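The chain below stands alone, shown as structure tokens; this is the form predicted on its own.
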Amino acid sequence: MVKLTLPDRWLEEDLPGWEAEKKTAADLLERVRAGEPKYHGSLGWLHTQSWAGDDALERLSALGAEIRSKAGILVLIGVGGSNNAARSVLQALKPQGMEVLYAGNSLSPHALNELLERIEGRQVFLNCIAKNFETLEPGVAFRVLRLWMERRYGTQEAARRILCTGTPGSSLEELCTRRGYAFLPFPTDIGGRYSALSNVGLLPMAAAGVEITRLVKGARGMEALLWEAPPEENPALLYAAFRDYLSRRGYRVELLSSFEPRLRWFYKWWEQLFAESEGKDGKGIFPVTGEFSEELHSLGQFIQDGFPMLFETFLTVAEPGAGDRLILPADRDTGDGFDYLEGMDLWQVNRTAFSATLQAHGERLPCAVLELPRLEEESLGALFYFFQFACYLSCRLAGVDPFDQPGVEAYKQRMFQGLGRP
């Protein structure tokens, strides 16, 4: 489980104004579990047995092995919310299933050319999964895919090879049904960067080989400990309490650092879930993230010395697994300066580095610690209920709306106007 420790030091400098903000967000809290009817449409994801209860879990796993039995490679295409989730677990325990690659998330033919070289001659499936099917990324893509997946294998068989995720009664079925592609419900209660344990993340997930039962185990866990424990031992309601208190003394940006590389994805999933959620009406904490110890030789800089603005938060995981041991070997003829480290795990050389960051970091700022028991699908399962319960009380305790994001419309419909859409 998820095991949340706030800097006391920090917080004891107006206690008073600390307990304040505990009670608030405990009252906040009540609220939440009694329900909250003006979000009732967007809370599908707040009850894990919704959209992952056993026998849905039962079908994706199936399907999941049945896409790898016709390909090597999964194409996933899709943008923010749409495939953040999956690939984020993806990149983090590289499951032995199937190669995945991305589509539909960025408008550079560099990148769609490169990705059709790299699928020319492989066993290919799609998954294309969009809510809103007017989103121009995934469009493009698909419709660029698809075409080479009829040039490739045919009508009949391409179109077993195609399966969508994408809102009932949306253009998208409409297409599905038109050229015979397999078509699975996007959670019409669910906003995309709160879809993780759903259709839209789970299958592309079972089909790479990941144990998704275990992930939503330990969403399910997660879930269990923050609708029961009190406010006091909550760690979403401690954690969201904690950002709005430093919000409100003037610490504007959070920094989720990590020393764990196969985290960065995940560091993706988190930038949008609290920049999306929380960032309107003129409020909101800029996310922000610190892939160490590599950015500890430059952002270091601005964390330990530049202007005091942010406050940290550390994901860190407790526990090495299957490869993360290496003892760095003897040699005593070079004289490279390191035989002080010989014959030492060079996964504690890495916790020494994240303990020395935080004591020194924790000196300027107020760091938090999220600490995962191991790197796997139950803690990542819990890690994303947690996330996205904890941002739920976050937006709320900010006084926004958690789960729209009327900004992001700008740039879209000035986009579509310089491209003369009708």
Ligand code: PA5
Given for the second form:
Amino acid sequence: MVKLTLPDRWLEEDLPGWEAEKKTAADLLERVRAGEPKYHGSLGWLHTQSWAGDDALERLSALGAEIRSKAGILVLIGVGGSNNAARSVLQALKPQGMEVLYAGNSLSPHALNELLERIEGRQVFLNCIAKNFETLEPGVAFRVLRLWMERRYGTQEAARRILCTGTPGSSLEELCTRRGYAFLPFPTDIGGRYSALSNVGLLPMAAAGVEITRLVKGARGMEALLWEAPPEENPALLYAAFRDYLSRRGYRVELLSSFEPRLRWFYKWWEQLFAESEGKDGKGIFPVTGEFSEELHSLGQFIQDGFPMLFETFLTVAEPGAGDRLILPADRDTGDGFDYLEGMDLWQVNRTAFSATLQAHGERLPCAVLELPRLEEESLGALFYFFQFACYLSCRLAGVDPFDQPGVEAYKQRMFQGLGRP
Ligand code: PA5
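Requested next: the structure of the form predicted together with 5-phosphoarabinonic acid (PA5) (the form predicted on its own having been shown above).
Whole complex next, starting from this chain.
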């Protein structure tokens, strides 16, 4: 199970303030557990059974296997919440089922041309995911790629290789009906960034060979814990209270750091979840990420010595998995100065770098640690549920709506005007 450790020293500086913060969070948790009617239409993710029950998992696993049998490459079209969760799992676990390429997450012609070159001559399947089929990036990519599929396979076979995930009744569903593409519902009661444990995140994961039943098992374990644990032992409540407590004391930036580069895309998922949910009405904590040890050689200077606006959450992995060990070989008398490492496991060297960084940063800024037992399906499922739940609580403590994103409209309106959209 994921384990949270908070830096008591920093919280004890204003112990009555911390106790009051936890009490506020505990009262909120009670209201959340009772069900907040205002957010009813956005809470479909709160009970994993709703969109990731056993039947759904069986169906999605079978559909994933069918996709895998038809193609060597899955092109996943989507942006933000529509593809971040799947990409974070695929990049972390690197399953061997099929190659997944990403489109519709930028407007770069170079990126799309490069993708078209990479799929040339390969067997391809498309999954276009768009909740609101007005977003420009997936809209453009889907047009280019479905026409490429029709040229490549002919209309009938292309239709058998294209599957969309969208809002029932949307123009995307109409397009699917007209062209004969398969269509899966994007849950109407879940927003993009909370959709990891639904058709949106789980289908591409299943197609790529991730054991989605294990992933959802981890999420269910976390769900049970967060619904049952008393406030003092509830990690999501404590993390949300910790964030709010610090933000009210001027710590306006949270750095999520880890010493495992495979978590790079997980950072992006986390960043989107918190930035888009919490940054509104002039409030919120700005989420940034630290990819260590590399960025200790850049961000590290600012973290240790710069303007004190940061707090840090380390995401760490307790046990090595397959491919996580490497014993450093002997090469004596070369004078390279690294003989003292001979025979050490690089896993342990990396852990030592983590402990040293935690110690050094911990002297300067509040540092929490979130430890996963291993980097595997169960842990990632648990993390999705943990962060979604904690984000909901954090937003409510900050006094903002966790589920809307009015700020992203400003640039969109100007862009659509510039492009002459009717
Ligand atoms: O979390 C959200 O709601 C957003 O980040 C969306 O996922 C993102 O904007 C993509 O939206 P859509 O799938 O409607 O194109």
